[in-house]
Amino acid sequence: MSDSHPKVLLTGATGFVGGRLLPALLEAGLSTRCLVRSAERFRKPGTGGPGFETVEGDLLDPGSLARALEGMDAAFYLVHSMGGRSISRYRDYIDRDIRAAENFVRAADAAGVKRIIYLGGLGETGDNLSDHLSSRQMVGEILQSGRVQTTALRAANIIGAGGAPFEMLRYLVERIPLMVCPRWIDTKCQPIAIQNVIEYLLGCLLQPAAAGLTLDIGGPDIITYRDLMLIYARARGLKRVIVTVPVLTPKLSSYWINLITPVPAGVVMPLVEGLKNEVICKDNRILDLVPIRLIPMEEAVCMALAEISEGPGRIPSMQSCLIRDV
């Protein structure tokens, strides 16, 4: 394998994450196959060409997995099912995220993969750890049970345009002038914006001595879900009222939040099941392997908003921020 120019396999190229790492990759100069469900029906900007292809596949059928690894050096893990549409099914992502992951590796292993590089999620591992990180971390230990060397990046709130955690935070801001919370909203966490998690993934596929690890991600803001989303008012000019009282269950705020923004109920219960457990980075050997520079919280948030009317890759001064709308 050639550090600098190793030849890729995308999975979750049609993915929030993925879809921006793509052009990413191709910028780079790097060999990518992506491996969709339909070829037919992917079709991204800027692809094609010598260095660019496509592969039909799913992670749930090992065949087409030794297909699509085949000749492949690395290979991105960007694949998270979630909870579907439907809270009374939500915790089925677990099982199916179990056996994709032991399909994934197993294939990797036979066709000789010298990396994987995986993004899963933050959290202290212990019986309190949500069912949603808890089988992000189980999805890490698998990647990493094989002979291929497995980079675990683990991050917290991914913030950009499209992206669940964002849109949740958006449409909760925007529409309702006083707000009344769960407790989670003074959950420390220590968010990434997206432009980011892209650098650390080019990153670490990149630099040699990321191979193997298990490193944590996360933007320069230590802060409360209460703290982005008076963020978020602030470079909106919004004026919000927040009020947290205790009767919410995880469920019963799904819920709402499913009533109030266009995420599905069964998407938003994991995720919000999750806001109970602090996510801050422990280990910050990422930031000497990959020095980037770190985005603070409020020009994340611009850069998303700009995104959303003037789509991808323009982004804001601070202040055009302020008056943009939504």
Ligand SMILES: NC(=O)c1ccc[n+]([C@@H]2O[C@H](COP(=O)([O-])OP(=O)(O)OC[C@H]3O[C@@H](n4cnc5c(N)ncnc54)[C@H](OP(=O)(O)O)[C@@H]3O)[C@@H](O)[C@H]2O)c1
Second form
Amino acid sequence: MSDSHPKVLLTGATGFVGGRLLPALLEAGLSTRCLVRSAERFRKPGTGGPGFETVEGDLLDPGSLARALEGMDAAFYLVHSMGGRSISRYRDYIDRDIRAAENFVRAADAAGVKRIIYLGGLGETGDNLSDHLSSRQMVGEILQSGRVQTTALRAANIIGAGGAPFEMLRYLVERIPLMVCPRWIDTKCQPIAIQNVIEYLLGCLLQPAAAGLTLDIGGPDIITYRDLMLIYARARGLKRVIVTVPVLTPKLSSYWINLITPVPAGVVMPLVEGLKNEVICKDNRILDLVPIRLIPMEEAVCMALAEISEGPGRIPSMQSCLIRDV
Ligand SMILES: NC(=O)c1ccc[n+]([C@@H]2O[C@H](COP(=O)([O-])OP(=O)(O)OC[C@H]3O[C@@H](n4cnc5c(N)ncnc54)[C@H](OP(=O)(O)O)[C@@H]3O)[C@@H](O)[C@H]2O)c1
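Please could you give me the other form, the form predicted in complex with this ligand, since above is the form predicted alone?
The next block holds the full complex; its first chain is the one shown before.
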């Protein structure tokens, strides 16, 4: 994109990642239009000035997308369809995510958008990849199949207050002194601080060489989920014991995680299914394309805890409803 101040459409502005990207876009002086399903529920940023607007739309309603994308140079795709309280119908998100991405890429092509930046998940196809991680990759492929140059970023779990994976971790470690976990506890992952994710999203928009690429993003630490839980426990001064048992299936663990955390079943079930898959960066081109300081996990957890201690009002997204006293 030649324009150094592109007009940007932000989808997912009410979400964990989008809610934090919005102030960063406005601070960078970028004209930003937020596509939200309900303008009434959307907590607008205090910094919203003349370069800020909101449009109501739904990625599952193709008719609402043309108006949202009109005149936009670039778009952030920070949407997924997981959710709801139903345990039996939690897989419905797969079909919705495909339809949403197909609608979006068609509308973006028609509107002449030059760049899309999508944030999906890490994990390797063919590696018995979970439905959730496969679906995230499929969305990336659909978005990259259009004429618009799409950057697909792939991340493991993001550490930040209000994010579903972090809130699951927080409630589990806070509430259970002796944890009986299945084998996934020793799967390797490369979590990343939300602050670094925002830097990468913005950095990719402003870095022409990132156009059209699929790039892995991760923090500086490759650790197991057990390590992550113990890092959290140390940061909070909690003594925690984790015992591994071979018999606990991901499905069973998602049932009890569902009981213990306020994260909806429709999010817990797909995320827990993915814990069996290693999520580690294989392609590190991002380090040269967007050089930033990567935040170590101890520091990322402490930053998230500091935000939580300031109360839900500090969290710029609807996900602040997850920030309750444990
Ligand atoms: N959180 C993580 O740790 C993590 C890790 C790796 C990758 N990612 C990726 O980051 C992206 C954003 O995730 P997140 O954690 O920010 O999710 P989130 O907090 O659950 O937010 C999801 C957003 O999608 C919007 N949305 C859902 N369906 C929509 C539709 N049909 N039309 C328009 N908007 C719709 C929601 O709007 P409503 O408010 O209207 O529901 C919400 O703003 C996703 O692609 C996810 O896979 C997240």
